[in-house]
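A single chain comes next, written as C-alpha cells; it is the form predicted alone.
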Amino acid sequence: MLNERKLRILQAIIQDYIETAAPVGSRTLSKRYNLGISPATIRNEMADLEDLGFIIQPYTSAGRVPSDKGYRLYVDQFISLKKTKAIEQDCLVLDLLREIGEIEQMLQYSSKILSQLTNYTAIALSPQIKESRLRHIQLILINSDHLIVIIITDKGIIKKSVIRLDDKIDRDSVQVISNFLNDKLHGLAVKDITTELIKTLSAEYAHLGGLIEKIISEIFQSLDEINDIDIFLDGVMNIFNFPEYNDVLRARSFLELLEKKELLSNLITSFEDEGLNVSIGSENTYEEVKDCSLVTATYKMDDTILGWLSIIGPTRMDYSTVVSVMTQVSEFIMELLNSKHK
C-alpha cells in the first residue's frame, strides 16, 4: 500500500495526464499542484512509483505516464462508484426516456445520451430476447384481413407486427384467438415456441382454418428475426477528440475494433454482476482492447439480465466524469425499469 504522499503524487500525475495527454515531469507537478514538497522529493517519489509499476517512462528524457496498474489504483482509491456531481439540466433530457416502453429503445437512447454527456463512444446491448418469456399477446383488428400483434415479454420488450390474413375475420374471433394464445403461450420462453408447438396449437383450433397457425407463425418469425443480442454504437467519431488517436494507424485500429460486434458483445456480456464495472487496458480479455478502458453497467431484475451500457475510450479516460454520469444514468434507468415492472 502506498503512503499518503505517494498517493497524492500518483493522483496528480494521473489527473494531469488525463487533462493534457502529455507525459508529466516533477517540475510540472511542483508548479501546478500544491504538494508541499520540493521538486527533488517529487523526483524521488516518482522514481519509487516507477519501480513499483504505477507509472512508466514512455521514452528517454520524458516525463512519466500512468500504467494500467496506476489507473487501477486511481479508480479504486479515488473514484467513488457513487455520483459525485449532478448532471443538472442535461438530466432533463433523460425525461424523454419515460416515453419509451421498450428496454431495447431505452438502452439505445441512453447510449446516445451517454456519448453526448461524456464525449466518448457509448455501447448499448439489448436484452437476450430468446431467453425472455411471453407475458401478454394483444391482437388488434385493423380491418377484416389485417391484424396488429403486440407482444410483451417479462423483460418489458414490446414487439409490434402487422399481419395480413388470407381469410377475413371478425372482432369476436380475434378476441377468442387472443384469449387462446395468452392461455397457451403465457410464461413460455421465446426459444420454446417451436414448429411442433405451432402445429399442436393450430390443431386445437382447426375450425378456424389456418388462422391460428398463421398468427403464431408470424409471432415466431417476428421474434426470431431479432438477434439474440443487438449492439448499438453512439459517438463513434468522438475518438478523434483525443490526441492519441491523431495517429492514423491507432485510429483505424480503434474503428476496426468497433466493427467487431461479436468481440465487443462477448467482452461486455462477460460482466454479469449488477452495477458498474471498470476494466482497464491489459485487464480486458481481448488483445484488440488492451489500449482501451471500459466502464460497463449491467442491468438486472429478478436475477435476469436486461441489458448492458458501456463507455469505451483510451486508458487515459476521465474516469471521474464517466463513472459519475454512468452512475446517475444507471440509477435513472433502474428507477424506470422498477416502475414499469410494478
The other form holds:
Number of protein chains: 2
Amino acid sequence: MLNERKLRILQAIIQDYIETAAPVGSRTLSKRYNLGISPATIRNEMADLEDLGFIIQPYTSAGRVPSDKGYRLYVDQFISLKKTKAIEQDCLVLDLLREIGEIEQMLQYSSKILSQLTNYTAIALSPQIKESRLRHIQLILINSDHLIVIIITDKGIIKKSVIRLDDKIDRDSVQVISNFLNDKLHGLAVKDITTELIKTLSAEYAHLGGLIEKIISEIFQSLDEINDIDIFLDGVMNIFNFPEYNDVLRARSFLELLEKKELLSNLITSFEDEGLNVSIGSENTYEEVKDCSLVTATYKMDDTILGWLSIIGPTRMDYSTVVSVMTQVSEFIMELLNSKHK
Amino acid sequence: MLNERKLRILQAIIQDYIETAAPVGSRTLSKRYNLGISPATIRNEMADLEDLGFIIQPYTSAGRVPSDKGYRLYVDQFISLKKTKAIEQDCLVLDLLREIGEIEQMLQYSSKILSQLTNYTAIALSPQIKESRLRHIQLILINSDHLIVIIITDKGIIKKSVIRLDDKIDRDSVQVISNFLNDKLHGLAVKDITTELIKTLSAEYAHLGGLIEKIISEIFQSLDEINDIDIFLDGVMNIFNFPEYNDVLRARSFLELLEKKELLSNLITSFEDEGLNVSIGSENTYEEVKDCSLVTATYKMDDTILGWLSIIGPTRMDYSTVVSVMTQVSEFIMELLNSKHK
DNA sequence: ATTAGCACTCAATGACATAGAGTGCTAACA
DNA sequence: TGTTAGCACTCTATGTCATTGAGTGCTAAT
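Next up, can you give the form predicted in complex with the DNA of this protein, since the form predicted alone came first?
Every chain and every other molecule in the complex is listed next, the one we just looked at coming first.
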C-alpha cells in the first residue's frame, strides 16, 4: 500500500504533530528526524500522502496535519500490542488498588490512575447491574415506615435504596419478606425481576397477606429505579492542557459531552472487542465525539464482559502511551477482580 | 450614608450591569430608567459613587461597573427577605422531592432544582457524618472473608463499605459482633468512635476472642475512611452562559475550583449564620473564589445545622432571583426533612 | 443645583503592510 | 530515473495606524 519511506514519513509527521500540535513542514521533518532525504523529496512524498488522504494541509502553504485515516494507519502499524514503557514505579500506585474492597471505589480509583498516567480524561463503567444475578437481598428496618433495601449481585455490585412505606411494618414481617425474597430471587438476573414476575409470585405469597404484597411491590419498584451502569470520571480538567481546547466553545462541548452519561455509556459499551479498541475521530458514531479519540478496554470475569475502561481525548492523542497504560491497568484490574472472587 | 438619589442610581447601575454585563454609562442610565435627571447630573453622582468605592471605571472614559462594595450595599438595601417571585409552577418540580427517601438523592436533586431555577451552579453539602450519632450498624456477610458494614445515623445518612477480612468468619460470629457493636455504639457520635474507644472496649469483649477483636478493629478503620461530608454539584456547565467565562483561563480556574472538594466544603461550612448568607467576591477568604459570589443557606433539624445548600456564580449575579429561589428551596427541604423524621 | 455643550480619552474595529514558514514547480544533477 | 537546489508564490500571523463611538469631566449658562 505505502512504501517503507512514505510510512516512515507519516510516522514522523504524526509523532511530531502529537508532540507539538503544530502543522509539520518538510524542513522541520528533515531536521528533526534523520530520514536521509532532503526537504524537497519529503515534499514530494507528502504531496502523495495527502493525495492518499493520510495527511491534510489546513491551507495552501501550511505544513501537514494527520487525518483520522492517517492516525488509523499509524495506530495499526506502529502501536500493536508491544507493551513498551512498562509503568514500573507506578506499580506502587496500582498496589493501592489491592486494598479496595468495593468495585465502585476500585473503578473510581482506576480512572484516577488512568488519567494521571496518561494526562487525558478517564472513564470507567461499572458492570451492568441488570445483567448480573442476585446473590443476596437484605432488608433493614430503620423505623416503622422506612426500609433500606440492599442488593448484592454475583458481580460484587452493592446497591442500597431507601423505601418509604405507606403502611407500618414490624420486624418480624420484614424477616418473613426477607426470607421469602432471598428464597425466590436468588440467582435470578436483575433484569428478569419484572412486574410480571411479581404477579406470578404474588399467587404464591398470597397467604402472607396484602400488606406484604404491597411492600414487595415497592421493593421491586425501587429495584427498577437504580442506575444500570454507573460512570466514573477522572481527569476531566486535563483537557485544558491541550491547545485544541483553548477555544471556549470546544472546551465547553467536550465538557458537556462528559455530562451526557447515557451517550457515554452507549458509546463505550459498543466496543465489545477482545482486548483493546482504539476509535479515532470520525470513526465514532456519535456526532459529539467526532473530534475525539477513545481507547477502550473491557474488563472481564470468566470470559464475560463486566465493564469498560476508557480514555478520551483529542484525536491528536499519544496513542502509544495510552494504549500501553490502558493495557497494563486493565490487565491489572482483571487479575485483581478474578483473584478476589475465587 | 448615601442620599436617596445616589442609592437609586447605584441600584440602576447594578441592575443594568447584571442584565447586560457591559459597563453602564450615564446616557444609557437616563434613557432606560426614568430617574428624572439628565445624564450630566448622573455623571456627577457617578463620580461621587466612584469616590466612595461603590462603582469602578474600568478605564478612563468607560462606563461604570459595580464594585464588590457596591454589590454589598445593593444586596443589603434591596434584597432583604422580601420573598418576591414565588416559584409557583415550579412547585411541581419541588414535589418530586417528596418522593425521595435517601438524603443523598434528595440533596442531589435539590442542587439540580437550584441550578435549573437560577442558571448558576448549585452545591449541596450532606450532613457531617462524624457529627451524627449512630443509630444502627448492620453487618452483612457476603462470603467467608468479605463483610459489608452499613451504618445508619440519626440524621438519616446511610453509608456502606466493604471490608476484606484477613481471616474467615462464620455467620454466627457476625451476629455476635453485630449485636455487640449495636449494643455498645448506639447513640454515640461517629467522631467519638476512635481507636481509643476500641481499646477501652476491647477489654470488655476480650472473652469473645482475638479474631473478633481484629475484625472489629477493621470495621473501625473503614468507619474512619468514609467521607465526612459528601458534596453534590449541579449546573456546573452553566457558567459557560456568562460572558465573564468566555476566557478559557477563567473558566478553567472556576471549574478546577469545583473539583477541590475540601476547599468548597471549608468555604461553605464557614457560613453558619441563621438563614441566608450572601458572600460577594473579595469578601470570600479563599483566593480561588475572590471573583465569585456565593449565596448559601443551611438546612437544619431541631435547631442544629445539618448541612448546606449554596449557589456559586460570578459577582455579577442576579442576587434577587438567587436569594428568592434559595430561600424557598431551603425552606422546602427543611420542611420535608423535619416532617419525615417525626 | 442642574444641565447643555464641548473637548478629550480610550477600547474596539478594520484596513494595510510585513515577516516568515512552507509549498509546488522547474531544472540541474548523480 | 530518482533526488535535490533554487525560486516564485501563498497564506497566516503579527504589528501598525487611522477611524469610530461610547462615555467622561469640566465649564459656563440656566
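What you see is a predicted model, and the numbers here were worked out from it, not measured in a lab. What we label the rigid core is the largest C-alpha set whose atoms superpose within 1.5 Å from one form to the other. Residue numbers count along the first chain shown, from 1.
Superposition of the core reveals a Cα shift of less than 2 Å for Leu267 between the two forms.
Fitting the two forms on the rigid core leaves the C-alpha of Ser178 displaced by at least 2 angstroms between the two forms.
In a rigid-core overlay of the protein, Met301 has its C-alpha displaced by at least 2 Å between the two forms.
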